[in-house]
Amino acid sequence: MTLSRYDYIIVGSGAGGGVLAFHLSRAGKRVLVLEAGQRWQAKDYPDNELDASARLMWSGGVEPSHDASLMLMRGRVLGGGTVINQCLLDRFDSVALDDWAERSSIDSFNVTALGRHYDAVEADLSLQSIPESDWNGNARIYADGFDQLGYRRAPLRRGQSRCDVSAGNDCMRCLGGCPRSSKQSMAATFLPRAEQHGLEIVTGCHVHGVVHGSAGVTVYGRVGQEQVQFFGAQCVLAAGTLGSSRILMNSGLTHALPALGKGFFCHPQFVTFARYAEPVDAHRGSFQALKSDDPRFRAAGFKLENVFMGPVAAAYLLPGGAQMHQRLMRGYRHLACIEVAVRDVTPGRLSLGRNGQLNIRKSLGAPERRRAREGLQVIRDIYRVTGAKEVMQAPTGIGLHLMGGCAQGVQRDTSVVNPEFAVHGMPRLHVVDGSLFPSAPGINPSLTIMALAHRAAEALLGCTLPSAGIARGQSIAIAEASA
């Protein structure tokens, strides 16, 4: 493969590097962006869920933590996480934000400071929210259970631009590619944009490590059977928590940077069925419309989600023995669902086994195992005053955006990356995704991943960057739900 020099190469092509690649190109910056998966085309999206977890994520689908007790999922295609999650965009409260600004000593982790970052980004998306006549049976029990207990609830705000279930939109294929390019995916927004700026791509790039010098970094992998190596006068690791850490570890950087792997946090998540006399038919029409907005549970580390799945992940995730499971299936339109998602707080470590590959230890704590509890007790009121026949815990626990093991902080042994994006002690290697977070948000993190990537953006060109406000124009107003 021919050598190029680039300004910038980029790793990972999810929310992070995304809108990076964005951005830098758009400063006129001459940019690589490596991914390890394939790029499609939304019509061409598997239209199984399947089909979607092999060819569209790591390791089939799921890998599982050194206990399994959790199965983590995490994107493998162009765009990256962004192709594969439902899209949900909200901003991090004080809650979480604080907590960062104590743990990292960085002073600009806040709702005010961020705030400006999240608005550029907002500016080039088209956020909607789910109205109350495109509701599905799922999203009624759930917010006729809210009602019921007592409890608040709100509409989830997504990133989309036609998914009017009226005009017969069903959106059950979300989580494995948007077939009609609606989901704000960095596939279908930052990326193209970046290209018309002359962003370069290379998928099924497998990036093994880098080598920092004075002049550049070097980026080697392989294409296919090719071994393959880029340089740029700086590299940005934008390839998720366990990507990012990997390529660190795997560059033999474990012992510059103590902090290296620690911290890894993700939100474990619980699903419970519960089956109805009349059918619910939740997998038509708008995957998710509502979230709990009770201060209560925020105060408890929990949340609760009406969501739904296919055929495929309801056999996966229901449990029973095979007259039990067959019974379960049969019935599957009258299956409801809602999960519990746990702002967990007992770290986690990765590093790097004898084999080169990533060790993931991840073990569910008392804490989270209390929250999970406490949420799955409300999910069984809400049943039961809903009129349930019965209810099924899902016997697997998922978790879902993962964090940490990259750390951004002040402080050299208790932090991977400095205020400023680049590693300690490298200052041509940066990193901009997820594994930065010093903690768990409770809180969906796409969006504030997307807004510090503006703001490495600005602290890489350095200057203040001017709003692109590429969405205006289109259809951004939030629609009310009733709540």
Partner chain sequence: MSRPSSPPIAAFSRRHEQALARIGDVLIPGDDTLPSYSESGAAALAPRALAGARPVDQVMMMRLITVVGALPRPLIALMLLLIRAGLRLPGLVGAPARLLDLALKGVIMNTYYCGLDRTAPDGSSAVFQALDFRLQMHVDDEDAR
Second form
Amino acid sequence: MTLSRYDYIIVGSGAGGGVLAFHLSRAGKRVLVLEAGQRWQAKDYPDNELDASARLMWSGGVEPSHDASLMLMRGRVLGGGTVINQCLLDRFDSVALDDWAERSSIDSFNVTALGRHYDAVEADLSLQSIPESDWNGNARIYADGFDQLGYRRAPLRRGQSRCDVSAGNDCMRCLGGCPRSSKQSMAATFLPRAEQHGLEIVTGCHVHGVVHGSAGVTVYGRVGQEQVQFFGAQCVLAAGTLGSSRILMNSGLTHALPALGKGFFCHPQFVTFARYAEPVDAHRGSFQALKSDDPRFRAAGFKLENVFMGPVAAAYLLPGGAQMHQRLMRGYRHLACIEVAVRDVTPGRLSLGRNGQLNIRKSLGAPERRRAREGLQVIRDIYRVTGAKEVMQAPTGIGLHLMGGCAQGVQRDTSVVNPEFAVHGMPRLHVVDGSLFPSAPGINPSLTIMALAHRAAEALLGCTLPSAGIARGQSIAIAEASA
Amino acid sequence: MSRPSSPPIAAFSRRHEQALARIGDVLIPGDDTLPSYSESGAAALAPRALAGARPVDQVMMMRLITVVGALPRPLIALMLLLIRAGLRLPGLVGAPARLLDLALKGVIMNTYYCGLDRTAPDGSSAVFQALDFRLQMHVDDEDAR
Amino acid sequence: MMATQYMAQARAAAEQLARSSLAERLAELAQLRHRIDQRREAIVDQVMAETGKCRTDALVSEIMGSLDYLHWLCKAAPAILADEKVSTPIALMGKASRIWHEALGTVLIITPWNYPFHIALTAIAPAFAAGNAVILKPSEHTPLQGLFESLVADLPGLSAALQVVYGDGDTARALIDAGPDKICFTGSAATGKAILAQAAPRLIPVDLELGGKDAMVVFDDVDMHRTSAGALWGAFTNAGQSCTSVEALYVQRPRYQEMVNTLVQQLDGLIVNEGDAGDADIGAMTTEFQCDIVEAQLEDARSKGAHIHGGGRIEGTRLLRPALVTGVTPDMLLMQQETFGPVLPVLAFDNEADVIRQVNDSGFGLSASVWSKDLERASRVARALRVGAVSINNVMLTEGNPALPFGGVGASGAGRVKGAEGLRGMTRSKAILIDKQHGKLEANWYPYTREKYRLFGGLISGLSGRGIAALLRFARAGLQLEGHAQKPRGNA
Ligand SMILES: Cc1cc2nc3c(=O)[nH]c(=O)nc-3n(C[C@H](O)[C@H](O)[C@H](O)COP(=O)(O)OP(=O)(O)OC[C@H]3O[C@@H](n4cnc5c(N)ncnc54)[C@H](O)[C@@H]3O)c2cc1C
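Please supply the coordinates for the form predicted in complex with its partner chain, as a counterpart to the form predicted on its own shown previously.
Now the full complex is given, and it begins with the chain already shown.
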């Protein structure tokens, strides 16, 4: 009986794993993706918040930080965070990348060098900017406030192909997976293309750890109740910040990798609602359309998110006792929402608890509190000048952009992964996901994770990948060939 | 030769459900448009909501619901009030309040506002009707790949 | 160099060694021990590279086991090798008796590939301690090229006494032809027989440590958690490539299914990899042909109706996942031949007599283990088993104590290594009787006379009789004999 030995085993199928799986498969490598979450047919994605949390997210929805001041969210589904995120895709600027270069001693962290990888990834996605015609009431309040107060704003760029908002589609549904396969999740883009090139995927596989050897890596975990093992000449951890850090810790590498779990960032977000006399209908259509684009905000270390959420999340985050709660929720259609997202600088720390649970130590330091305060002040001003009746601030923060923990860099004492994406001292074990980030960029992370995956594919394959646009072109060609 | 094992939440019983409904009614007593938490039948959805939680958390949730749900209603109200008051306490001081809030308010809001109740006269969600909330999404077969 | 030249060099070294003291030799062995300890990671690396075994197996069995042995040897050898005084019978009154444990001269050590360091070292060290020159012929699959030479470099005695000759079976045959004083062979039964045949006409003594089909016997009163874990380790340590690894697990019927279920659970969690950092449970098989043997045995078992859980070879590697086999019947190859791989057949038995018969029927007889809360029962079974070693409520642990001898019965070989027996095996005992210079003749010397014959009769009756009267008779006969001894024939 022969057991497979893959060229590459990739753990996790999100922004990092999805893109990498495609490029390696396309290069003719035998690739296996192991994903803890399940595979869904697009049309079967949950149509309600309860099931979306329970079935698409880790820990059934949210994971609290050590003092529960932050509620962290991450996807557990084939496609990872890209299935449940808002797919806003931004490049990093030199503010973010220069900081990375300095911390990591990796010169190629710069706008130009990364540009080629951004180009490649973008060419393989459908990107659209949200036009003014798709704004809902919440976006108009946001725009109005910005304009009155003299702040710069810009339309959001999103990975989407055919949302058809004008036909009445409400994109908020896609936070539980986009049933139209319009949102450019990995499940709708890179993963099916990779499967055409022979990618194998095992879903429902929870990886516990890896054993690095001289000729390959053993990856072990469970599928349901069954203990499983897979063997690859190389293994790539793309299980996200919490996932990859945890797998390395489970594998007993805490001592060998002094920087493991350090430098955890999450762009803490603080939600502020406002109630208006007229319906806002913030949940309709493109529920996110605009972003702050003001250099003063960037310099101050925050941005303002034009965003909204379904009744469950809103009900949980709205403050107050029974009477106030019921009153506000009855007026759900009258609610507007803006979040301040902070570029955090106080590093958090991931570690394994005594019972093997993941401890997420993340405190809001003075800089974060100051940044949040400044942002909140702007939000209050916006609500004031746009005539809000009442402003409500959520008591707890949330973290959606989980980053760091396996920082990329040259020095072993300050980083976990070397510039070639291999874990220090373990040439067959790699990390390619948001955990590589040396610091918080203050910008939506997933496009850069994809770009790093493209760079990683080149590092692993030892060659420059053919120029942009090849993914979609190739898949069409294959479809024709098989027709 | 491996044996299947069911998650702890499979033990969620009618008594857990009743206890949860008692707590839920303190947070959502209902009014002329919103059904009360117990009227909505939302408590029955708790196992479904907790299905993705870690086994230890599932066990903890059931204990918490049992204990808090057995308190007299005024005490439940007081407890929820204290939790609310503690939410904004900084650092570890506020952690218990926030964790209890996440556990109790989290499961109550999740089961109530998910729109899975079928308690409106026309068989749709009475909660969503009260909110006048509905998401639209056209899905044709061509999309659904 | 030719085999004869190696042998000539060995003989010269042996002569040289004869002039060294035990204390000097043990001092060198103590230094060797220190060096092994200091270079242990490098040795582990080399062993791993050549055998494919996982790091923990390499460290614990090869290094720790060797260091333990050296430690014991240095402490125990002076007593074991010291000249012995033995009692002299009353009939030889006035004389003294001694045993001297002398070196054999040259010892040829032929080692296998499964524990290339440990097995070689635990043979070289006692041979040298006893004063022999050693030729080591390591397996061509795991030569550990240069390792022993570098470990003994600048130790004057050891570096002169030890020669490592690399090569395959032809090399071994040539070395045997060159006429060593003893051969220590560890390996397969087939090769063992060939060596014995080649040595026979030359009257070279041979120690044979051959294979086994070792049984683990589990009664129904055991702690399942510990016992199953022991079974797993005993079966799969060194990827099952140990002559004493558990190759048949006999479980008393009431606990049989529970054992199988527990093992299945644990077996799936064993991590297989090669070149690890101490975190793989099971390493690679050392040789391609052994992989083939294991796979063929499993295939044979499957085709004859066995149920196999696990197993399989990772393509392009010599990594085998461990296999649990149930539904085993005696006609299956894996019940007839040594498997020497990560395969654990589990069988049921009803009672003591039943299991003793099953185990003793195997033909092999290296070691076994017996597991029961009832220590009396365990000892009873241990005595009844036709094997060279039994661990009670533990597995493969007799080897963990360097003071215990190691060796088999029947098809598993003959001779003992380790322990006092093993060290003495590197010597021949020289018997010494010391009398003084004086003018008296011995009674049993010539001439033989009727009177002396009668008196000898009396002496024997006195010796075999009891009580004070017999003693007196003995003394009187003795004195009279003494008197007669000094007289010439016809002078009675
Ligand atoms: C609600 C929400 C909205 C967001 N919106 C945006 C946005 O608009 N723009 C943006 O850029 N970013 C957004 N993000 C963040 C973005 O989704 C993540 O940063 C990104 O997906 C991270 O990619 P990754 O490859 O690091 O990990 P992930 O995408 O999280 O993928 C990791 C995968 O690994 C799997 N995994 C983890 N552990 C294991 C294990 N032990 N065994 C097997 N599999 C495992 C997980 O199930 C998951 O599928 C959002 C996030 C959330 C939660």
